[in-house]
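What follows is a single chain, given as structure tokens, in the form predicted on its own.
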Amino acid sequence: MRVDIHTHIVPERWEDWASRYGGGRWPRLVHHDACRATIMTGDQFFRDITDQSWDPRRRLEDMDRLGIDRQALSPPPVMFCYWAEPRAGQAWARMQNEHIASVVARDAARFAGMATVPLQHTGLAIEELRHARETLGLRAVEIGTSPGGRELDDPALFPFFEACRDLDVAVFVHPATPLVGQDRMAKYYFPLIVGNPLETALAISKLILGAVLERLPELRVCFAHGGGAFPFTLGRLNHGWSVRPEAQAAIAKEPREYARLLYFDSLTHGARNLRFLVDEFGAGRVMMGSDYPFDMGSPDPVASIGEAGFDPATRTAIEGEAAARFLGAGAC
């Protein structure tokens, strides 16, 4: 079974959250016709999208054309809204989680769902995580790289990671605003092209040096976009641990040992990059991911994996077996 672990979905419509909860930055969807719409954040343009972002039937057409059996559905990062008042943020997350669960319920053979939670408040995030897992049946949660302005090594987030472990919920980490160095990336679409890989590398390094994986080795965590720049900076991180007392005081083993507990999607935009990722972490830790339906993703993730020239067993692991382990027993 071929599973695309990295795809995004929004509801076709939702109520005016600004009118209900106040605040001018809530995403809203402005439809132009049956197939085109614009995501606005308050009065600011964010992104034009098509019905691929909200219509499961349109999505299934593309999946069948590309030979993909199942997609994991998650919100695009603009929908995290970690800036919001916590209770409003929880209601916002609940609306999205119920929508994703409804899409999965209508066609569980073709879709799996990822929740979102209001990580600006750890207690409410855990409450929503439990609801998503125990009531809605979602087996994964998507979070940002710096949720609510906190780094992944922040002690305030550790109870959330503990809850993910205890509830057997996999964690999918996607770069989101704020991004490291964002003030230098105003031109050339650099927040997504350059900012996302750098942000992801920093987030993984924080997770490792923060001893989260040392304390929770059973936690299943996947980073989007092939881990961004992290695979190519891991050697430097490892060297830093070997020569610097700050790093040695933080974790007992070299960073590479913890990095090999992680999962990554295959969205590396290059066959050699993908082979490097698999060589470093193993095929069992790399999952097919496309970033469907957005333009910085892969238009044909199956073909992209094929271009890397893997043997059949490796390709089978990347295309589906790793996702089955990541999402949990019976999920695929």
Contents of the next structure:
Protein chains: 2
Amino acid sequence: MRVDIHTHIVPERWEDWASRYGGGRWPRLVHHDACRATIMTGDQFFRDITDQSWDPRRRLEDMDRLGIDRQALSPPPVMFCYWAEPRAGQAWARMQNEHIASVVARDAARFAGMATVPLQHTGLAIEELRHARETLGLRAVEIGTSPGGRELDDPALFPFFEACRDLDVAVFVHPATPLVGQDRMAKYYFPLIVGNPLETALAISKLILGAVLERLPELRVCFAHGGGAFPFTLGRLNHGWSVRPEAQAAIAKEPREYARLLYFDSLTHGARNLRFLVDEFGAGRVMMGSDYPFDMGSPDPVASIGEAGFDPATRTAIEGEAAARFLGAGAC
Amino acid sequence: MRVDIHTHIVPERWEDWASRYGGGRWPRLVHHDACRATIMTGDQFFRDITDQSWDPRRRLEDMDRLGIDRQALSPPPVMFCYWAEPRAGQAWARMQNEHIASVVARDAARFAGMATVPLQHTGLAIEELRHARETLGLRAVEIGTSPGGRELDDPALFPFFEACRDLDVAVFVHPATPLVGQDRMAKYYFPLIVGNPLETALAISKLILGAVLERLPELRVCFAHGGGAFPFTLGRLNHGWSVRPEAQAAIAKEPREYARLLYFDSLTHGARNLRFLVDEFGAGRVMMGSDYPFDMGSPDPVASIGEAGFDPATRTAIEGEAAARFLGAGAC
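Having looked at the form predicted on its own, could you now put up the form predicted in complex with a further copy of the same chain?
Whole complex next, starting from this chain.
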């Protein structure tokens, strides 16, 4: 059973959020023909996409071609809209969650769904999480690395993480703007290429030093892109904790102990990185992820894992067993 | 021949720069007794240090104990003072360069020196570089990751890199404030623990995409702390270049080709990281470095390298051969 934990989906169309709720930054889809469209944020070009982003039949063709049994579906981060007025943001999340749940309902053997929630308001986010879990049946939620400008160690977010634990919802964390250092990344497509892995490293470091995992060790949290830069910065984080009282005051055990409670996707862009990830965290913590259907992803995640030369048990774990555990019993 | 490429030194005392040049942020040393002092920046506490930071005899004792034949001496980054008025900054650099050269002159078998230069003004920096090389005999220069607020791909810095190439001076790049994302790192000692490796990854990425190494492939550049997060983010940088015209427009070959022209110190805080570094860049590009005498360093860099389980040839390369090549013929 091969599961791709990191894929993005949008509805084929949605109503004009700007005219209903005001605000010029709502994403909208401008279709060019049956297969191609552009995501705009207000009047700004954001990204060209194909029908792979909205048509489950196109996805199934690709999955069959690539030997993927199941995709976990989540919104692309531009669709988080944590900047929005909270009630509008909740309605926006609901629209996406209902769409994702409907795709899953039509083919639950091939798709699992992740919700999005309005984390600009913890109370509404928890409300939406409960709806997504209990009414729509979604067993995971995707969130940004600093949702609504709040860091993952912000006490205001903690009740949300508690709710995820209580509702048995897995958390998939994806880097999203504003990215760390984005003001220094105007050129070379650096926000996505360099900003994403640095942002992810900072977010994981904050989650750990914020004692979120110390307090909620049962919480299942996965970070996209193989944890970005984090796997390689963990050594320094660990050393810093061992010599610095400011860090020791925050958590009782060394950061590595908490890091090993996390999950990561396999999208590391290299066999050497992937082996490092598995070496450090164990195959049970690494899940196949492709970033389908975008160009910063892996065009063939099974082959990418194959290149690392793992033994069959390790490969099986990464290709699907870890995801089954992450998504929860019965989800796969 | 074992060389520690990454150690920091300050003079035991220096004149009051603030009263001579104005400005409240000049570092000053407040001695508490013969062995202990505090670095203040103006009236702000910066760091407590011991006489290891200023007394070559103490250093030699430690070197003998740890089996280190030679230390490369460089200022701690707080001493860069790129914020200063350029002429005052040049005098400040000159004071340090003369001090470092004097320590090297007294025991050239055990010490090599790195200059600092006022990179807030490229012309004065080149003037000081020439003086340090031709008059003081220093064969390396230490610089910050975004000196004077300029990124390493800033065209204004390029003549400085050209001068380093022309004068055959090796460049040691150390992360320094402002660090990427520092505004998000108020707690847990994160600027040094997390900020440094992220800043270094951004700086290397900019050096490469800024085509500095494409234009100056002979330039010898080393990044501290094993390149920070960079070794693990190179895969994504490479993939980004392969799919994105904005990145391909900047450099002709994939980023990895230029990355392999770089040197890195061995201060990775872990055998797994160090093996990754050597695997990716080759033993000839990795040099023993400890960050002596600070607590974010390795207390025993020879042992740290030993833990990685390398074959004898690889170990010899990391312990000294790579540094001999980096520092230039005759330097070791």
